[in-house]
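Next up: a single chain in structure tokens, the form predicted alone.
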Amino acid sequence: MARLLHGQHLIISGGLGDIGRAVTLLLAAQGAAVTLSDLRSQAEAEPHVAALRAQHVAARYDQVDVSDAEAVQRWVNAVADGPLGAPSLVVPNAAVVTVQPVLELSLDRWSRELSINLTGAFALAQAAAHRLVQMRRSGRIVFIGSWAGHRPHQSLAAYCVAKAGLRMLMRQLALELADHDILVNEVAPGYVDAGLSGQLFARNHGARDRSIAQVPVHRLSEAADVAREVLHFCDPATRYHTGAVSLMDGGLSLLSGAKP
């Protein structure tokens, strides 16, 4: 039985984080070849790459700092010119978060966070889209955004601004790439019991329980939930969604801004 994404090639940044791992494993299970990047060494990435290859797909790992736009461009070109060819599924996922009051946030920290969360996402999406357009191939770009992209959060200024910019970037690319049959969408999680939220929970005693109590559905999402939404936008049968946001926040956005 043919797998859903057979013949497709996924490229994803932040591929060794909780959400990145979940996305790569799920899309590989559906037949996609996988190229992932992160800041960790090749040795640290090897167990995950082996898990991907165990699903009988090709997998490649590269150490890339997405805040370096030229490095991202070189990475995409090297991948596209390699044996796996140009990626048709693009997931800009790398992100960091700074929890700090806006009056204490340094310009360096602000710039670093936007360079990763927003500019790095742009660099990957643009470089991959260029190759698809040159080859006259269709594709999908799925940004990993956040419900924080449309609601302010206490002490998360840089993160909220970056995710708000990411949403407009997604819509702009969706408009400009539609003629090329490149569909661009966003998955916007709320509190995930993994990834950046998970890191905040680990550093702040009681934060996880407080977050569960705050979410209207009284539970957190998992990295696998985010991966399933990414798969939905990558599904060849999802042909009419572009410029869309899959807001999976358990109703958080129906409330006032939350404290981390």
Ligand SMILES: NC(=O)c1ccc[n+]([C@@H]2O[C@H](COP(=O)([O-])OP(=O)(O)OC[C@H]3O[C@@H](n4cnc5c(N)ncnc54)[C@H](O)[C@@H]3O)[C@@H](O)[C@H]2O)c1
Contents of the next structure:
Amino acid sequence: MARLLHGQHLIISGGLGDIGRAVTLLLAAQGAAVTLSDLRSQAEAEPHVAALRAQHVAARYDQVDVSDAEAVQRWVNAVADGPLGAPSLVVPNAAVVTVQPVLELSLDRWSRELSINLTGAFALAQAAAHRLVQMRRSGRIVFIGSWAGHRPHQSLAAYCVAKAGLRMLMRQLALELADHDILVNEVAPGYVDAGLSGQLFARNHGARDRSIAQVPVHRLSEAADVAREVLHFCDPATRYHTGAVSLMDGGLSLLSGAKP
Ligand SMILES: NC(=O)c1ccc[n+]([C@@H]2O[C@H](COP(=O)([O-])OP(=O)(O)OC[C@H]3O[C@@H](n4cnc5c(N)ncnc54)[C@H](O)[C@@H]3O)[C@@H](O)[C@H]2O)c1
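Next block, the form predicted together with this ligand, ref. the form predicted alone:
What follows is the whole complex; the chain from before opens it.
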């Protein structure tokens, strides 16, 4: 049976995280070759790379710290010059979160978080778009944003500002790359029962239950739900969305009146 993404090549940062792994597995199952990066060593990445290859697709892992924008550019160029060629599907996904009242947030911490969550995403998207434009090829960029991009949260200043910046970066790229048939969109999850929220839940007793009670639909989303939204934006049949936000927060934004 023909697979939806046959002939496509995904590049994703933070690919060993919970959402990163779900996205790579789902897109590989649909036939996309996968290049992923993260902070961990090649050996640590190997089990996941093997799981991707078990889907009968090519898979490549590189250790890249996205806070080093030049390293990200070198990575994208090395990948594009390699056997898999220029990536056609681009998912800037790596992120960290600092929970600290804004009055206690150090300049170092602020800068580090923006360099990973915002500048790192910019470096990946821009470098990949450059290669597509040079080759006159179409493509898709899907940012992993957050409902924190349009609604402030207690003690999450750097994260919220980075995700708000990411939203405008997404819109800016959508406008500037439309002529090149590169469609740019964002998936904006609320509480996911995995990854960054999952780590916060594990550290704070009762936080998971409180979050479930807060969400209008009274449940959390899963990493696989986020991956399905990414697939939707990468599906060749989704050809008219650009500059769009897929908000998947179970109704949280309705409570605050905040809009994407
Ligand atoms: N989990 C949630 O509830 C939630 C909600 C909204 C948005 N998101 C977004 O989803 C995306 C994925 O996060 P996740 O929840 O899977 O968390 P995660 O911690 O499981 O994954 C993040 C990955 O990014 C990597 N990373 C961190 N710093 C890096 C750096 N400097 N260079 C390269 N890689 C780095 C980590 O090693 C990790 O593997 C993030 O953009 C996050 O903001 C998550």
